[in-house]
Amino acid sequence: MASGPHNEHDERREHLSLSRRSALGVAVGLTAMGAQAAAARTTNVVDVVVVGAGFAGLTTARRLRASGHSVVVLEADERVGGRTKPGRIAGEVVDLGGQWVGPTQTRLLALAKELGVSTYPQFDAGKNIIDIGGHRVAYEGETPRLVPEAMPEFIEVIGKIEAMAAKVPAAQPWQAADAEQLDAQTVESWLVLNAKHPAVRTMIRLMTRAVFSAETGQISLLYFLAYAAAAGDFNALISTRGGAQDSLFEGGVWQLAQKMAAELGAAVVLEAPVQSISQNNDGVTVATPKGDWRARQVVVTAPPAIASRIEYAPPLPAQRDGLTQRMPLGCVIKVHVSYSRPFWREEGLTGLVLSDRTEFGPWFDHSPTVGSTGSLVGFFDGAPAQRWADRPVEARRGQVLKDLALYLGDAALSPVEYLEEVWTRAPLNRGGYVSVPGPGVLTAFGPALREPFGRIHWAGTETADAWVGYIDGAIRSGERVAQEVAAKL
């Protein structure tokens, strides 16, 4: 009987040996195939590579071709252009993301008669609406009327708004006299301190919601006067006729970045998600789905929340990686509605209307050139943004038309088609149009926005000397780049 349990005991052990033999087989089976998985990776070799296919990667490519160099440009994407997309609606192709073009922004104006591509001017014949603190009224020109009372408070403001963006140098805000104490405010406590009347609070509020795509008491004071600074001043960027939404692109922003893609060829690598970037002496190795490539240095264009899901060896700087923790990009979302005709011009209208009374807006004429079909282009910006991102695209539609209602009348309610782009959403953008830093991160972080970290550089418009967040901040920060890089090869 003793024999029993010692013969089980055995039969135990010869059973569990057997198992460790055959999962020692299988750990020895697996390890063969991934080597052999990993000498099947292709491995491509190029002077540089470029990580992101908008228009700071695509000028960075072309200028450092154009130098001599080799380079690749790996998209995520299935798309080139970044922040600008192109869509249709009602026949017309449209631009989703980025459109207008300002007259001081001369790099993209350059890139755009390079290529062949014309603009014409922002539609502004008529009048506009406002409607802020039970106020409305229609009038004409760039200053918005508010309540008579409120005009001279509301000019004093933008006074003070000008002459602090003055004394802030664009490229390097955190070197301002005063930097730290800008930093540590946002533009909401600055405002509630410097205007008095409700109509003025509101009316910057919007203003900022719509350049920004973001709240104010969500950003660091001297990230927007450092902002306003890089447009030229404030009332660049809230004008039409003058500023940043003076004129558009005959067939859209977008194509430019596809025509720049083109030239590039096979170049330009679509699909391919940057996984990780590793560095040593000998240069740099960037892998994605579609293979790795090795090069002797490496461009990063994405914006920082987006660039930081990418794995780096060795860890980025704490300096850069804070940086990442803490500039989300704006939250947004784009929409076009076309109809038979530009009904609001019959009345008068220049189709520009910005309300406190509305969840989207500002909105704008973008009728075609050609044809009689109207359309008007809008947004959801900021908190209406956030609270309108996750439901359903009709009842999206369903608020966009009572809001346009509200203003054009019930005409607007019959729309021929209805077309958006949610940015917020988008798994590749996460929000737009650029990143927004709260207060005390550009004093504590800044340096690291275009300091290279060995090998590893980087571009996109948050890194421009001027235009930041705009399609020419992200050109001039590929010909900064491009020289930075070249200058190292």
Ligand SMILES: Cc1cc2nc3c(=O)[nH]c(=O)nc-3n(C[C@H](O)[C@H](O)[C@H](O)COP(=O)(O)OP(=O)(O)OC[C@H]3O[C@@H](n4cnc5c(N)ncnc54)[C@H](O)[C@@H]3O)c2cc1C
Second form
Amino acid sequence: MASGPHNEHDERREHLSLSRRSALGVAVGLTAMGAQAAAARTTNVVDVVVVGAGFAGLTTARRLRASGHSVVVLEADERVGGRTKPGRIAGEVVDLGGQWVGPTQTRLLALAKELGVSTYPQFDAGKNIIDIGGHRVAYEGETPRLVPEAMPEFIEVIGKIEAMAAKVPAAQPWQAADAEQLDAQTVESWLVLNAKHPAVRTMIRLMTRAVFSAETGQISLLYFLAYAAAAGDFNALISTRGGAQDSLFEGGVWQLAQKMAAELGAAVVLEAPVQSISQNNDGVTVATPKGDWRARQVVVTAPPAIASRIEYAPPLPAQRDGLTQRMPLGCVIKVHVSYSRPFWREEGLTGLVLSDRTEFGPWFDHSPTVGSTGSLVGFFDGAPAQRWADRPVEARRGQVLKDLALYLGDAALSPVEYLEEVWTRAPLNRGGYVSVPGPGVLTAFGPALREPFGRIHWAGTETADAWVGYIDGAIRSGERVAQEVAAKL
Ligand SMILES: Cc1cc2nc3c(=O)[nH]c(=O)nc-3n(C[C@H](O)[C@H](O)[C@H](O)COP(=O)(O)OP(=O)(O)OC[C@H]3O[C@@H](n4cnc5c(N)ncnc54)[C@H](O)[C@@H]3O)c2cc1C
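Based on the form predicted on its own presented above, generate the structure block for the form predicted in complex with this ligand.
Full assembly next; the chain just shown is listed first.
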């Protein structure tokens, strides 16, 4: 994966039709970078350039190559995987980014099967803890428990969310019957009108934060509902068994990205940040510090806010540019803590805790399936992630252990190892799990999400028609864009 395979000479033999146009293509490059600089640069030629080697980009490249087209994947980072990333704690490989899969995430499950990676269920034997408004409950099963007098309203509010989500078309939320009205509200403004009990409000705020890594006051109600619709329903987003947190991958999900990249071989070029994309009637030139690539089409898979850092010539249409300015990523820090044994299981606890008294959380049991060690995985999400991102790691570690000890006892204060990833400060990702537009964005700019601009096509989990924000959605977006592009080649 160190460097691109296709220099102009080799490619001329493989792709005569494109190469015949490449003299013209170099001329396009000249306008973008100046004659002298261009003369000194390598120009490689492929059918399609894919920007970004996350699940969307790697899927796109695999699909296009399988249908006989030449591709290169240009990745800014020194590794593939994007918002998935491997880490090592107490000798175990863990996922520092995306990790779970649910039963309706069929594209991700199919990929894992194809590449020979197995899944195992999230540990859930025992009692979960929810502590809201000073009322702490330990309960079994999927239905979260609040103080008893808040439960009828909580169930009613979830029912209202499900009913509203069912009416929103997941792939084109701006076409919902009452799109303007829904998009003019935040989740918070809707919540204060529709939930009276403080525990219900707090619970919905914590769930929203856990799902989006953003605050209810920052998220368009229309986007929130479309996101639930894209997952099937809101329940699928928040559930462990049968939902988005159902299962994990033996050895981590990142290895799927690694395996796809290994298969693509030298067509994946790392440390090649795309700086500019210039297009005209003859083709497109994609410039990186490692040289230029000439192609017939290009697919950009970086999330909109990150894709906006690329220079486009001609400039993006106002609609697309406006969208990229208005889709910030959520704020998240992911933490793994390893112990000599999963001591919480001895108390009959699953390890799952959601609380309004902690900065860190929710957290889950993430103990290895072999051996006797125990581990927990959890998040600083939304406002707490913002608060903690710029502090020293020792401070975050101290807060995490203090929060864990509040519910799991003093044994939580003596971990074997602590490991974290501050996504919110990662220069190429700038947050996660997903882009989170505020009010008014989808109805005004949403149609630009997937609309190609000349030879430039858009993919990435944000553009998915199902499981937006998840790895499964990223794969789906890659499959969709590969078809879209192949039809033009
Ligand atoms: C902490 C965390 C936990 C998560 N948990 C889950 C989970 O449990 N399950 C789940 O399904 N999903 C989860 N997600 C979400 C999931 O990881 C993402 O939805 C998915 O990985 C997105 O894939 P993508 O290919 O669309 O985008 P990315 O993975 O963001 O890929 C885009 C790529 O483009 C590259 N890039 C950006 N700019 C340029 C440029 N100019 N030139 C070249 N390359 C560029 C980036 O470096 C990156 O590699 C989580 C995410 C995070 C951060």
